[in-house]
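Starting off, we have a lone chain in the form predicted on its own, written out as structure tokens.
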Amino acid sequence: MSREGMIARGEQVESEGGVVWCTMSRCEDVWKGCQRDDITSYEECIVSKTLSHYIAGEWLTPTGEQWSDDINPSNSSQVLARVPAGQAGVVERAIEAARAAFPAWKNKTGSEKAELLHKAANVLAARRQELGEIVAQEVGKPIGEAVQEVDRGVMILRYFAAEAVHPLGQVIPAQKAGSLQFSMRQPLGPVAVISPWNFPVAIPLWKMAPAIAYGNTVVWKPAEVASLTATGIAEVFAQAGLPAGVVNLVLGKGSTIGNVLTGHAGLRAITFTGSDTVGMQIAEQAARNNIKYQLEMGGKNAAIVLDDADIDQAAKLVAAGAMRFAGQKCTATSRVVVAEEVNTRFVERLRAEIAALPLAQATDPNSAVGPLITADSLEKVGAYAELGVKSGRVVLGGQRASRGSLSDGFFFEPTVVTDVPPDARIAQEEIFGPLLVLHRAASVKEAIQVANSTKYGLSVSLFTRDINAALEYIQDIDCGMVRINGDTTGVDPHAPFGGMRSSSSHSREQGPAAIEFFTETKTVQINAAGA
């Protein structure tokens, strides 16, 4: 197709093999967005768009920025689309485009949030598979799991569209004789939401329907090597009619904007997801401001087999929990904790489970481990499973996947390390990768000494038959998320979730728990005038 044949807005345009190249709504402008007089096809064109921010219900094409390539983690050499780094102007203007909407937006009645957040699901759930190969081409998450996260969003929407008519207060019997006394929850004002690249749809919008859901208008910053797929969300809100100026798309390096952004005094909360580091910044900035924070960080989480468990469901689930999408999630399985009597048994059953896992392109049907997100990551869990050598003894993986066009990606075998003691740095340390050790224990009570020895305590499982094992662990586990007979990662969307320690900031996310931080209590009573 010629620069003359321009793709009209929202049009679905074929190549001659049949794929549809944009089902989004931004053809036209992605088109113009090339800017090389070398691109004739709009083939080409797509695969190197520029992208755009969204603030007021306009996309902004940045100038005189620097710009950065989104590229495929399973195919280093595919280059996805141009990122701008971000610009402090172009943040103050998002957070006055959240100002400006927010007074309208707050008086909206619940049946009129609930409806455009119905909106908002069912186009998500019309753009399911085309958003799904983008989360896998863009962040690496295997097509299965990536889609699957797109329909985790749909009903994430949908719960929180219900939410926005639901009671927002009680009532409170009053000392005074005659007096009506009741509390009322209210929106806080503009938001702040950074969001992850590894649950590139589930976490914004777990951050942002309730956001919404309960009256507040948001400015939301995505990690930069999920642009892509963070465009595609801010179409969905576009397309089913949000209001200007309610949620507004900031791109850019976190180096860049990052403190522009939460250390703005427009905004009245930042709820965050990502490293401890990053998130304990945010906090004194928020501190500093008097402004609400929320913030999720990372994991060392634990699973916890006892002699008595079903041995092939725990190495089954354990296998999934900490290599699908090659470890990548700040839930996932990195350490194992066997009872002395069946850790042999328990490790070969793991070894054939992990095998069963294949590691391919992230779009590949069959792909379960998928690549890590960068050459910077590949290097960081190389380096990791060296100190395994030293650390206890490798016997699966510990090195760079380079086989065929494994070669051409960030891929990195599914590594497991035994014997290793519970301070090493290596069971210590967040890895983010597809790196598993495994301890031994004598006892229940060891079992679970070993399982808190880290600072974090985000997720953990134990798998047992055993009733008061399982009681015990309950009560003595030192982690938001707890399960028993089941892997670490997830949590259902309706349910609250976050840790404990250093894995978060001592609040919870999602489900009945999300209107603690999106809102705040006002107590009213009223009195018979002359009483």
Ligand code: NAD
Given for the second form:
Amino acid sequence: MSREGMIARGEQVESEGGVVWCTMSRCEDVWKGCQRDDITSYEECIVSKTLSHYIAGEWLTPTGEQWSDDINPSNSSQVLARVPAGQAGVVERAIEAARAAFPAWKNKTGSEKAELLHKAANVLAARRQELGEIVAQEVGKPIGEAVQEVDRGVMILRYFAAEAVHPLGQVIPAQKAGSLQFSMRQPLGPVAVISPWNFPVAIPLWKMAPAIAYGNTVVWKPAEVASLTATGIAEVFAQAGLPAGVVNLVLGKGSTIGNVLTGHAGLRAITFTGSDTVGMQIAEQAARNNIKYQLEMGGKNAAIVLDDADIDQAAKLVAAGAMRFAGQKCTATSRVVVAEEVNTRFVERLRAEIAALPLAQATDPNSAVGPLITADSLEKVGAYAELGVKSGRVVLGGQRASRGSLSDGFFFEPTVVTDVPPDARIAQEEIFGPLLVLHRAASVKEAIQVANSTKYGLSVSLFTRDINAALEYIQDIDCGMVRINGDTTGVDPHAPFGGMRSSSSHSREQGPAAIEFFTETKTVQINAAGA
Ligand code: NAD
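Output the structure of the form predicted together with the named molecule; the preceding block shows the form predicted on its own.
To see the whole picture, the full complex is given below, headed by that same chain.
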């Protein structure tokens, strides 16, 4: 039987070996790795979703691998899928497929590449609700934000579809009279894309869309806890008709296959988003092989609230930046520095704004906060909250949230800790949870100093009406993403994105910045024959 396309609701399809692929009358999906022939209920079918690698246009059901359960963090007893741990041989196959596909893909015209990216955008748009629900279930992103992320993925694909037909070089005056000199940008070759779990649609797409728009091919390793969403995105490319081998999906644990991938001599570049520990290992390996690399890593983002700020606006946006999606964004607000004069008023408004953000299962349409990703994260955030008691004063939250249905998931109460010295661990380290540290400052200068006092430099925000303070802040703040009267989170899909200092390898992603990483420049000079 063909594994291409969607099987309609209730359709009965059998494979050569007599394996029933899909007989469930309530099933609208086709899970290409599902090989069970003993399924008697839809619920059982969900549990049996055994995920496959997607290599050279084929879904490869792994054999002889170890498996892990992909768990719904809102309800940890629900297993969404079984994920292979990954094997070195699979990585080799994927790199080989990307290498084999490269020459033909490189030689496609810009219009042909643009057309395929537009098709992928259309398929993704048609599947927005379904994929949004998968994101909500799999990584615990509240459903409203999860669907918005899929919409953002559509915008990213459309942006880079247009980029595929934009100029790729410049004419440069030659010193020799009558000669023509120009620079031209060319693709690199097979590129590894390694993505984190917290933006399982937008981040892989803001890497893969420019990679393929500029003529590269891709081996993509998503975070293992986002494998179901990754499978959906690979399906989107397959449904759009992307040629075999242009995007290859390898599932598995970073600790099992990460080194095999990043140390492979067949790659020409690695683009990574994730933690700084893993990022720095990748940088070392890439430098050893002298290939291009790009890292976007952690953050400890601050918001500064001056005494002339609109306090209602500041409290609302700081609450949202710190607590939505349980603070699990690289750009989440994890510190707020408040002018002494307005501190009491700000804290009061902040409490009210946080209380207005429902903590609920991610698929609940009212949910704003959602669960932490794993039991380990829950433990880690709890340990930081205990540190908060030692190094400051916990004025809100501080405990695991376990009332009612929340007891089935990894929920932590939105937490605010005040009176913490800026050099305390809780004020310096990335926590990746709904925990906000509040400092007070006596001047604009001191507030900027506190904001700059961690090793990170990703995103920052200032709330003020004072143009002079804003100008001083723009000049002196050490961050890649700088906002005034805005949330530290979020970025327009067509604007450059990235951090300074330990948050990044100092390159930028998205928008017009992406061409810098995904292409290499040749300088060409043509002289007249015989001249
Ligand atoms: P992580 O570093 O644990 O994992 C990221 C990816 O790297 C995953 O696909 C993982 O499987 C893979 N990996 C793990 N070990 C590897 C190895 N040895 N070799 C190669 N790959 C390996 O990060 P995470 O928990 O998925 O994501 C959270 C982190 O990501 C946070 O630190 C957050 O700040 C950061 N993040 C940064 C940005 C940004 O743009 N700056 C955006 C989102 C998330």
